[in-house]
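Encoded as structure tokens, the following chain is the form predicted on its own, with no partner shown.
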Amino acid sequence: MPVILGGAATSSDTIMLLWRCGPNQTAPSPRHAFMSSDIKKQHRDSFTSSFGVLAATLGSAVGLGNIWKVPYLTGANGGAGFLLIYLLATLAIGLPVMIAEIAIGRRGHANPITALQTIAPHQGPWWLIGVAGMIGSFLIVSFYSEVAAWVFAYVIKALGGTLLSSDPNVTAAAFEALIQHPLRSLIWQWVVLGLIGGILTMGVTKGIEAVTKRLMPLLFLLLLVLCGVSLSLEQAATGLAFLFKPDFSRLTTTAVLTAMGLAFFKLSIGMGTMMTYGSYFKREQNIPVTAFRVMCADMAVSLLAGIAIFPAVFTFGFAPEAGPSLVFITLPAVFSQLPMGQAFMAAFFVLTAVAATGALLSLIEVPVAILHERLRISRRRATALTLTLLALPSAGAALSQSLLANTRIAGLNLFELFDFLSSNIVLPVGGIFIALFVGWVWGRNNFRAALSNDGLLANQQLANAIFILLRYISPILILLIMGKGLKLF
């Protein structure tokens, strides 16, 4: 992690005072007062209604990996039958620990290291847990705002006609120029960061809720518009039964493991933003039913991109293994041999804009909240040394194609870096913890009631089996992905 302890070098003494303070200890100077542990007792801004709470947690899980690699590794790995694995997995390993994510936000009521501070104050360092999820959203936001830069930049590009080549060689081509120069790739990154930004400082309710109500619902319309036109091309037939049709030769060890991984990674666990999320729910939001729609709806989301990208790219005659490149390159050379092909391919990468502007706006408020509640500092203030303190090592992973592409850690160049290190190491530690912390410290009796609201929600049997999850089965199931991604067997 040289990269981003370097980037916060200039504030180091405010950050190592943020992450060693207890929830009840006050700092000598203004400048550097914390919350105390009352901060239930303060106004804070929050979700107003439920469809808000769906619509900002939905897109904190859906992002780019639902337009190709969800659906991609389900047609590799086997159709229907890795569908079926994946579910069971999410049921195992992602749903547990996001509704133990939001029952700890919710029940402490502050960002995750007060919130951990909060209620287990006397415990051990559990606090420890918001201070990796937060070094993790560092991490993502770092490379992930240069992907979510490119795919902005193709909105501009499919708008303007310049993408419209059925030769793969040209749009080939054209992504190669725009992640080749350096100060393209710089201008696109500040733009989405700014766009995230300003959304933030306007607050959860006005910005987040706000946003994420309107974006939601438009990313679902333009994937069912996009499903309508795939379904109606020649070889749709051959585009579903590689989404769709088992192939259990194909469920090996390997495939499993990968529908495990998949399960974790794809409801934005163990970074800290489902805890952030959950600390703006109401009293009376059902916590279970919400993470399960939520589930239901990531899932949907990426098999209708499923729908709308493979009979198109069967029908055309392309690739579908193509992986991160089908997006950019082989995508743009199918739309464009359609009717109307260049508002199917402007309307493609607009939702695939919606999808990465979601997960932004969750990742970078987890920084935000907690700078902003620990330091006291407004929105705005902290929202400007949040986007400053990623300045430096977004910028590294925006040149790694560039300025940068002969810098390199154990191999990797810095865009490599930062997804190996929160992929592999940051959120399975902290996904494990969470639960390690849930079963076996904060305890059953806490657990139920947090997800039964007191005692309001009649859900306690179900609490009890989400609770045996979490303390026997999801951290080995996470160790065993963490070791995959380690490449330990």
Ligand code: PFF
Second form
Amino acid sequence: MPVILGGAATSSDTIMLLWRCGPNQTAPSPRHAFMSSDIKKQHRDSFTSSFGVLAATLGSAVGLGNIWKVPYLTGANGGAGFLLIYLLATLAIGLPVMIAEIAIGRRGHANPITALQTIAPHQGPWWLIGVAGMIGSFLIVSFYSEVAAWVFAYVIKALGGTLLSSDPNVTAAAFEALIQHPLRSLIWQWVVLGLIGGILTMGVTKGIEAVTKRLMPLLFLLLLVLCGVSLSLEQAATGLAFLFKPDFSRLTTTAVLTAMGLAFFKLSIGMGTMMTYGSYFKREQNIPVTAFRVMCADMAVSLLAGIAIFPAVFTFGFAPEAGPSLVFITLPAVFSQLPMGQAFMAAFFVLTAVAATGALLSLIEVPVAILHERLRISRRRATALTLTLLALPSAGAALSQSLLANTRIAGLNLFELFDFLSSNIVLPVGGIFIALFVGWVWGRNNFRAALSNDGLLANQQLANAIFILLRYISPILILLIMGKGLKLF
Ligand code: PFF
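Having seen the form predicted on its own, could you give me the form predicted in complex with 4-fluoro-L-phenylalanine (PFF)?
After this comes the whole thing, all chains and molecules, with the earlier chain placed first.
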């Protein structure tokens, strides 16, 4: 009996010991050992130089938006008049919200959810901004990665010479053959997502920073070459007049609100992207100066893209208001008529692919950072999980021109729906709450301390002015954009 009791006592002791200790407290499994050291080591993997900060942040802002959206909208809405309003909107809304996001991210020193919890504990569920950002990321990546997929496919087509035709009917047929083919759409989308995922698993320094540091100069170089070619064409002056000549009679209320919406999308604000990147900023980085530089450089890329595109479009007699099809249908036909057209066409699509890559890295980094830090899993696993979660919505967007062409919600196919929801609801609502958070919760002193690097920089007056914008002006202006987007007035 005592033996049995003794034996029972011994085995239950062992069970209790295992239970209490668990795998983490006794001998950790190699996987757990890797995970915890990986998190500790990579926890605050960050940008290492000022140029790295600039390249990555500019890489996020510069994207597919610059290449066709800004030039086209500028041309269609009165040229320089629209540009002026876009610039004002960028200064009054875009820049303050961008600065706010970066400041929150750097102060919180973590992904958007944790950062907001850290800097304003027990002050309400402001961390939900981070959750909304994650949802926004999924929505935008789903359709954005499909446009990027077409661009990447076009790089190969341009290099192979298969797009060379001066007949837009032929280039239109080539474009439709790509987007209406379910498997091709999906495969190219996963080529892009796989590439971005691969870069993200390498980390912030060795992945995002290293790649954008190389790609951004390449982008400017290609853009300048294409501008040179375009400006040497016969109708260069007509193209430039279309882009820059102010025509205030075409500046409608809708155009003003469109310009404000554009400012939002262009600077990648309202969904935690800049907050996430801000958390990788160096302590001594001057936030307002960096944000201002990014804004100016982003604007320059948009203008240069317009200068590269419109003189060529006019010279060969095409319609400048072609919108989305301008890039995939009109431009191949334009390039086909240039001497060395194939090389310039390839350069143009490489340039666009580069722009899309930087933007996608920042978009997907938002959920990756959240999952990596919140679930305490490695970056590799967080990236794999993010891509798995993306599989369904991104397939929905990819197939919206083929198998799911008849799946419509409120008259929109899935691609259009994701675009609509993100641009008109998620980003503006995020922007309003970010501005309100800084203006009414975080407060003037904290904001000023964050922008002045705790008093090391003498930018108190500037911080005050930005604070006033965030507290009063930006939320009201953003509400106007939303009202327009949702057709409330
Ligand atoms: N700014 C990018 C562009 O203009 O194409 C798009 C974008 C990137 C929007 C990242 C939002 C974001 F978080």
